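Below you'll find only one chain, the form predicted on its own, shown as structure tokens.
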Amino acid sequence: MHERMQRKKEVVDAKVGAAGTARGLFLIHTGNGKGKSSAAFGVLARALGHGMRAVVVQFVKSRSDTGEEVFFRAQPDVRWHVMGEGFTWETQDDAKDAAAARAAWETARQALADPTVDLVVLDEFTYALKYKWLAIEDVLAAIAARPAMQHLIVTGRAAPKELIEAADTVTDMVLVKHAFQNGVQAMPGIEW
């Protein structure tokens, strides 16, 4: 056992030693499982702990009573924007949803171009691409042109292939089991 762990340590140490590049990272949290936004907000808390400044743009969500918003709005280094009209099955208005997505994208573009912003979180952003409210080419160009040390996290189901290819790290959240399937309502502090 000790020899195996020693070999593992040597492999890991070699990889750590070979990783000499420092730059802003582009992360995607996608998939059908719970935790995409929650994971992004965990990274946001970590970034704030390192003295970073952040912007959060929520693309689909329209409610302003979530625990994460209440908490992060109280942080002086976070600008929080709730810009959605609500989930599409609720709104049933593609034109209104598309207009909201374009307005949110303008806010996001400004953050992506701002060298004083260390982390940008685009929450539920993949839907704006899935429903063709935004052009993937424009999005990829803005992502590529962001400041060199700026980090970006995109959340949402069904991340398009082009976005995945541009990202540095992609996590696919897989649903194994969810309380809602057994009739349990969305609970404050867990779901919102």
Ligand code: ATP
Contents of the next structure:
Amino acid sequence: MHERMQRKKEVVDAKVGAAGTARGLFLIHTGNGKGKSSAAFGVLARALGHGMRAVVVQFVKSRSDTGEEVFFRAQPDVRWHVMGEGFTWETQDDAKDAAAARAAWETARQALADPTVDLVVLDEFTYALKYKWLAIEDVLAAIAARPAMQHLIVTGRAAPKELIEAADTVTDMVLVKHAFQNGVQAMPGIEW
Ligand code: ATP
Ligand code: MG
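Switching forms now, from the form predicted on its own to the form predicted in complex with the named molecule, please provide the structure.
Then the entire complex follows, led off by the chain already shown.
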């Protein structure tokens, strides 16, 4: 009896030991449902509560009056970057969009190489890959070479499979229904 309990303890201890790894994680929030960016900002709040330092790079500038930008810019441990003037996916100016995406990636790359940064959020990053503004190999190399304890969250629809393969935790937000489909405008505090 005692021997069996001892063996059981050894099995449990081995499992706890196996789950005892501590390292920086790479998360992806993708899919067509709402919640990708807002979940990333929820994690950002959680990390700041632990005294961590964070860099946010927004790859698609929609508006500069979002609640999250106003709120997090007031936090001393957050650096918040939005990519160059005039970028939207509606500019229909591919050369300009590509240049803006590369400039934003330069900022992101610096954060991914900075050991004083504990969390990097690349918001709406997947579009820069989808439109081939950035080379996936360069992106994967910078992600793999980041500091061992640094966390990274990428958001955006249609995350490419190479990125999903490289990530530790991937969540696919599923669209069940959205108020916009019933003609409701984007409501402050909920959508922006
Ligand atoms: P959120 O920022 O609310 O977490 P998201 O990051 O998942 O949303 P995006 O694809 O970045 O969604 O869309 C940006 C904006 O469009 C947000 O205001 C978001 O609330 C809204 N939105 C998200 N999904 C839908 C949808 N299926 N239909 C209409 N609007 C949407
Ligand atoms: Mg988003």
